[in-house]
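In structure tokens, the next block holds one chain alone, the form predicted on its own.
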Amino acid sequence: MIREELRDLKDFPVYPGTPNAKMDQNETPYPLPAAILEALRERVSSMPFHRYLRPERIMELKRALSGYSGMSPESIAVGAGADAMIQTLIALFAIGRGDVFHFHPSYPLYSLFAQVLGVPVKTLSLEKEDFDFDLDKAHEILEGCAVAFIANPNNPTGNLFRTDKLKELIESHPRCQFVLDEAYFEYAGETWAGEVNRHENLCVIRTFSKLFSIPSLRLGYLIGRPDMVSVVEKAQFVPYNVSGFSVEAGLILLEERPLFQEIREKVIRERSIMESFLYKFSPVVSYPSYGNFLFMRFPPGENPAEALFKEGVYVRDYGGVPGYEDFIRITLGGPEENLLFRETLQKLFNHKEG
């Protein structure tokens, strides 16, 4: 029997269908450029499909990400998407043992597998202002808790936090295993990746999701002292849970890392085309970000999203979620749709801009 409290689970909310703008889930705009297509051709075609995966090919991937990370392989974990070690993180370190803690408004998976694996949440509200945190009530609701997550680029409101108060929450929370998320540290610049060694407690993960440009081929991987990555790859069965063509992705985006420099770039670029816009679009508060997607107010009872969806442009729509029912979250798309998005604000609101 399915248990009670899981019966009402949610589905994932994703817009059906083909829009003039995707800007709904945080991918880049941008495919895989044709000379890494080819590479992965060459490579899939001598693959052994009828064979379970090498752990040999997991190590290569491990040294290539510490060619690309600064850490030494045996801190490294690979896993079949940072899902996945959200998942065995909780597991490991939160049953029978505490709560799971995160930010509100953050990531709604962390939640999502805590509720899963039959663990307690506890939240903290962002002010609304900045969405920075008190540090005071951050310290009251960490007591008792065995898992924090702290997305870092937060998610959907793409702010940094301060780095004293991430490190003093750590350190005053010893009992506590924090996680750091780092899923758009690329667009941020900033990673706690160089800390891990430094504090027992203290992990990061990341994923190829975002600037890598291969959601669906679900990688990433978590980054921590040695004994916990043994610990974390024995309990996703690695190497036979991560998939081969993923692993050979991997390592072929690693060596091209200097094409997704180019695309980090132009990102950065139209992310800035875009505050500009906003600034001055007076139905709209905007938020700066350190990620690909940009957080957004608009006056009470006059959330867009439906009527962007309408007119073909995907937003996420903040509107379900208690005290953001105004927000809406866009990714930042590419200049055609990030200038399709704009103009069909402005038609929506009738306004003109300056």
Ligand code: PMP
Given for the second form:
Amino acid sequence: MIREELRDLKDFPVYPGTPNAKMDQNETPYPLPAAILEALRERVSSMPFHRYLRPERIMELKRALSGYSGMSPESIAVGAGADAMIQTLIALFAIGRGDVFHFHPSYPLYSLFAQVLGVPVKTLSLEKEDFDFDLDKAHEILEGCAVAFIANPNNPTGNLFRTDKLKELIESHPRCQFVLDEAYFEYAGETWAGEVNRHENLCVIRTFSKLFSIPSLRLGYLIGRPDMVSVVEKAQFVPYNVSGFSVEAGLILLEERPLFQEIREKVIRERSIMESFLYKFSPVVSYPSYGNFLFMRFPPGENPAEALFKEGVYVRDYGGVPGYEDFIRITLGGPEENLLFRETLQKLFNHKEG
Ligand code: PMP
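Can you swap the form predicted on its own for the form predicted together with the named molecule?
Let's see the whole complex now, leading with the same chain.
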């Protein structure tokens, strides 16, 4: 029998069909470069699919990630997406010990996994003007928490949290494991990885789903102290927790990482074009973002998500999220998708005004 409290678990539906502009999930709009696809095809043609993955391949990926992150291979654990890390960290640090902490709004899976694992959740609402947080309230709520998830930049709000405030929290709550979720750090250019050796209760999680463009392959990693990394690996039963195909893809992507710098620059260019448009578009209040997405507020009762959907422009609707009914989040698409979003928005709101 399924546990009673899990009978009405929420799902996270995505829009069906093929949109004209797909801006509802934080993906990259650019397919993998041809050189990478070719290298992947070649690598796959000689892979021993009938065997379990060899530990050496994980070691190879950890060495490549070490080159990328500047951290030693012993401080890196590889897993099936950042999501797998979130689940494991709740299981290792919180079950039977304390609550899970996260900000609101933030990545919804911190709560979902806590609920599934039977761990209570405590949230702190971010300030509405700038999505910063109240330090005193954070101190108060963190008492009794065993794991704190902090997405930096935060999804969906796009902001980075102040280093001094986070440091104060990490240092004041040594019994709480802080997890800095750096899914979007490549777009922000700021990382906490180097801090994991200075704080016993800090680790960083990252993913290949965002800038590295392989969300469907489910590959992520954790950066932490070697003793903790070793427990995470045992709990995830490395090397059987990730697919060999994903590991080979990860290796190729890291080898070819200059190609992703070009993609990063394109996204950041589109982000600033979009920000300037939104700044002048009077119905909208938008916020600066360090990710590949933008969060924005419309006048009360005028959330355009449904109307945009009818025009084939898919965005993330926060209409059902308490306190954020008038907000949407858009993920930056390619130039044409972004233009279509702007034109459709103008059409919808001018039509209304006229
Ligand atoms: N953390 C954050 C903040 C995210 O936004 C996402 C994906 N939307 C993830 C983690 C999940 O990453 P992965 O695909 O590696 O599980």
